[in-house]
Amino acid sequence: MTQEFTALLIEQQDKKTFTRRYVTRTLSDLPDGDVVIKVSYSSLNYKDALSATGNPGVSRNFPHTPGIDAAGIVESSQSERFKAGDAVLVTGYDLGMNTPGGFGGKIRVPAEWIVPLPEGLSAREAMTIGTAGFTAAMSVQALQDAGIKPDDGEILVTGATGGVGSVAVALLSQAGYSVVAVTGKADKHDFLTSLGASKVIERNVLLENNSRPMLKETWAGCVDCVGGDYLAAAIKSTCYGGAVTCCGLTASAELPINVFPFILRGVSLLGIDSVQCPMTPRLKVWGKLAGEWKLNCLDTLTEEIPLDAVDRYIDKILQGQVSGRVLVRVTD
């Protein structure tokens, strides 16, 4: 087994400045942990960029590999679940975030952490969903727990064009949904009809009166992915009964809002959590998304990348230039 490997390292140079460079770490650069894995392919989310600036609320140690999402062969194991040359995969937990992620070519975590890849599904795809799309599934679970059923109406994505939101319309369009995308980017309709949305609005379109305390009912469910104003505008004019499930924050973490959809419609307010997700509901939705969730267009949403063209995407993703997925390629 080789010790060595390359990893992007993120090193603190005071309390703001935060640099990124491609070093060769070893095995003994890692924490302790039951399993050692190679990792094949990883993803490039905007909660890895936050760590890769910085971003206390992501990652407070340093020096520090990002990437929340790892894909690949186990190398190594002291627990009985895996053994040397089993196919894993591993999304959420502390990976990415205080502890060495899948931008680097080895990565040690618990047993606990890990998913055995499913049947139906290559690293490759797996990380093509990576967390932004298991977010996305978790949505669409919550949903359809809920009771939203396709013909109830149409649903509601905002940030369609993000890792969460893209894959959220795809999924909802091959499930039979009628799918309204929100999106700021006006050269990126096509792009987002191309997943299965059977409509494309502006966000100021959504935000039109929401300084009333409701708006006319017309969704039958949302999914949101900034937060914000934007969260506000869904819930007010979500239909009765309906429901909207919460998972992002790049528009706001605050919500400026009154209870009045929730006490005179019965809308519901659904939290998503990708991260501490226990591992029976997380196994049950990655087998979805290798079986009858399966998507067919994961190419038309993924640009796919070298390990050393990360840093250059993570100033791309900040900057909001990156529509659908980034798979990151860390070794052969």
Ligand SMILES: NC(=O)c1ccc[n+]([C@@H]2O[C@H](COP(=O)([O-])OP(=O)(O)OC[C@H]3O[C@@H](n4cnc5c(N)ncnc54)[C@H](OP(=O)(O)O)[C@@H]3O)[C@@H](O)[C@H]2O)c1
Given for the second form:
Amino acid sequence: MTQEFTALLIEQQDKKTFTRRYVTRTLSDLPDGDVVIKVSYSSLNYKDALSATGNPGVSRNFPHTPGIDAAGIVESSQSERFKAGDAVLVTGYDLGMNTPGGFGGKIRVPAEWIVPLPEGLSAREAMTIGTAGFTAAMSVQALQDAGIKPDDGEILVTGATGGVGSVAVALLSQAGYSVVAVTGKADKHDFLTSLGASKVIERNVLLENNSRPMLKETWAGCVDCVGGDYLAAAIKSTCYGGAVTCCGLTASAELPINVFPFILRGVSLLGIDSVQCPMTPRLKVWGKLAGEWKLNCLDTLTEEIPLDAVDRYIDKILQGQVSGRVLVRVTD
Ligand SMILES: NC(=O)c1ccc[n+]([C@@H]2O[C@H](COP(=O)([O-])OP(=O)(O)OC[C@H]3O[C@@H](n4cnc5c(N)ncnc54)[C@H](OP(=O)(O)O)[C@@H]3O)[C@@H](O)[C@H]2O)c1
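Next, report the structure of the form predicted in complex with this ligand; the form predicted alone has already been given.
Full assembly next; the chain just shown is listed first.
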């Protein structure tokens, strides 16, 4: 068993400058933990790019290896729950934030963070889904738990070409919902239609008349990935008794809105957190992604890259040039 592996390392040069290079690491570079996992696949999320560029809300300790997602095989374990050879995945918790993450050939993590790879899902498929897809699935689960059914009307998805948005479009459409996708990318309408969107609208259309306190009742529900004015517009145009999920802030962390949609239309705002999601709902959602919700269009929404291309793709995702999911092949 070789101790050495390749990892992307982010180093802090001064207060604002962070550089990236690929280095050879050994197990002694990893923190204490119960389980060593040989990582076969990871994926690129927006948060990884924030970590790689020194966003203090994500990562504070450098040098650091990002990668909030990892799937692979247990190499050694001090936990009774796992043994060498088990197929597993890890998303969220502190992985890739201040704990070396999936952009390295091995990780060492507490057993409590680990999900056994569900039957019906390969490591590659699990990482095509990754944190973004898991968050999309949590959002769909939240809408269903709020009682939103396909017959209730259209579901709006903002940031639709992004990692969370694209999987949300696909999951909702496969579950029988009529999905309206909002995007800022004029050339990606066909992509969104191929994932199952019944209609695609431009971002600025959603913001029409957005200075009003309430907008025409239009959506039965919404999966919002971007926050700010878009989330406000989505809430203001959700029908009586509808629900809106909130998971992201690519547009803004602000929510410029008053209470009217909540107190006059009974609209619910549902917060989504994939990071600290407890193990019981975590296993339930992964089980659905491997079973009744298994996506038949994963390849359509995925680009696969080797570990040595992650450096370049970090810039691309920050510039909004990535559509769908980016799967990272870490080791063979
Ligand atoms: N709460 C959680 O547990 C959790 C988990 C995963 C992700 N997140 C958060 O969710 C958000 C989306 O993550 P992601 O991985 O899907 O990111 P992503 O792949 O970068 O997608 C974000 C999408 O947002 C849209 N967008 C970008 N800049 C925008 C702007 N200025 N105004 C309006 N729309 C904009 C773009 O879609 P269009 O071009 O199609 O409009 C972009 O593709 C991020 O903020 C991420 O940190 C949270």
